[in-house]
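As a starting point, one isolated chain is supplied in structure tokens, in the form predicted alone.
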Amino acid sequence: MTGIGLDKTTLKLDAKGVPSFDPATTRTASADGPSPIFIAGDASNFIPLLHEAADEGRIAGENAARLALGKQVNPDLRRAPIGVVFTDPQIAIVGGGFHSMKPGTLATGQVSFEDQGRSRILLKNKGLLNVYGDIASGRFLGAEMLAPAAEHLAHLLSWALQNKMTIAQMLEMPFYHPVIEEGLRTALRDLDVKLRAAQANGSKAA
């Protein structure tokens, strides 16, 4: 972002010199309001992942074309957050992670993969999965895991998060046997019990 003279424009810049922008439209902001400049990918560094950058590029291009034609700039789809680290076992986060959630409003379900059937067969029985649900609504909030096949578990969970599914709805989905996803079902069942208890008692869970 250096050397292109952004500091000489009316764009609002953050501490790192990156223009302030609306992630839903990718449109930047100036001192006078919305600007005709759109930002995406590495330039915005909003979520530095290829699939996110591709979405941003599409949103920015379509909105820039709309603006040029005198049409309204529209917000577009931003997908549920998902991050994967390809270690062994893999690490994955779906949603903003536990640290981003409001304490006292959620419950946590957990499963260890040490005794999970398919993981033991594959000699990959290491790891832990936490799933989070909102006490008031029963909705799935996200997950964090160090687990075998975390890349696949994370995708399933990100789809559930984007579709705003409840834990009860997720447990209605099919789970084949024997697969690693049965470990996910165990965690969801654990969470479901805790959510029901918290809702019945009107208490807070952690």
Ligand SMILES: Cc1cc2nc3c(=O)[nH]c(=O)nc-3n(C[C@H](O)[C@H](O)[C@H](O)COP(=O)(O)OP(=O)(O)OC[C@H]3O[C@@H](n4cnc5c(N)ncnc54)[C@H](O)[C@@H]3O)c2cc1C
Given for the second form:
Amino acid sequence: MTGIGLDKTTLKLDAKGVPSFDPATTRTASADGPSPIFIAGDASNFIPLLHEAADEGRIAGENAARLALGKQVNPDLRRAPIGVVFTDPQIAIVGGGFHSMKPGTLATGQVSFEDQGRSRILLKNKGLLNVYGDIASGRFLGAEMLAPAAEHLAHLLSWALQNKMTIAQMLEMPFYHPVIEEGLRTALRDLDVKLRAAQANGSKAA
Ligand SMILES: Cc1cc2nc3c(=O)[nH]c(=O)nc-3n(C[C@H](O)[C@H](O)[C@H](O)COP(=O)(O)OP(=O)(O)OC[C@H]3O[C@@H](n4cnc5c(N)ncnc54)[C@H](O)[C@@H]3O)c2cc1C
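Got the form predicted alone; any chance of the form predicted in complex with the named molecule too?
What follows is the whole complex; the chain from before opens it.
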């Protein structure tokens, strides 16, 4: 980042010259504590996506106004992580991804779309979906997929993640027939079986 004189401030900068900041408030920090400067969007190098930039802009604007009025800076909602790549088939990720999860604490449910009914009818029966669940709580942790209609599956799953749903609660939701979401249900059922087995014997699942 050049041209706005960050090097002339006392802001704490990371190795790439980006200010340290609190994602919940968007407030930056200087060497002697919280700074009156707020950061939003791609400039923060945090989550370079449009809906996140819009959220950060609103949070930064509201908190800067609060600070100017002598009020407290407040943390605000950060949404469940979601990412979509518009390839064919699409690639999508919900949550932080398998690599960010603690080994031994989660189970994985899986479905291949090769034999999934609606995907076959649409001639889009290519792809794989992994869903992850926390063994201790039964909660949904996230998903990774290369799948037909992945943009829609990812949205459904990100809503479940943000609502802190368990796999059992997700399986209580309706699944119409014949739809691609029936493939998701297969993966959730697979995960449910694995979670119950891991909970019953106290062993670690993958
Ligand atoms: C090729 C590409 C594909 C993308 N695809 C997606 C996608 O599919 N989904 C998604 O969610 N996000 C996508 N993004 C990311 C998304 O576009 C950004 O996260 C978002 O636009 C960030 O918003 P922003 O306001 O922080 O920055 P920007 O939208 O970049 O706005 C910054 C503005 O500041 C202006 N500016 C810069 N320097 C100065 C200056 N010194 N003085 C005055 N004005 C200045 C710029 O000209 C620009 O208009 C994509 C980005 C790229 C590049």
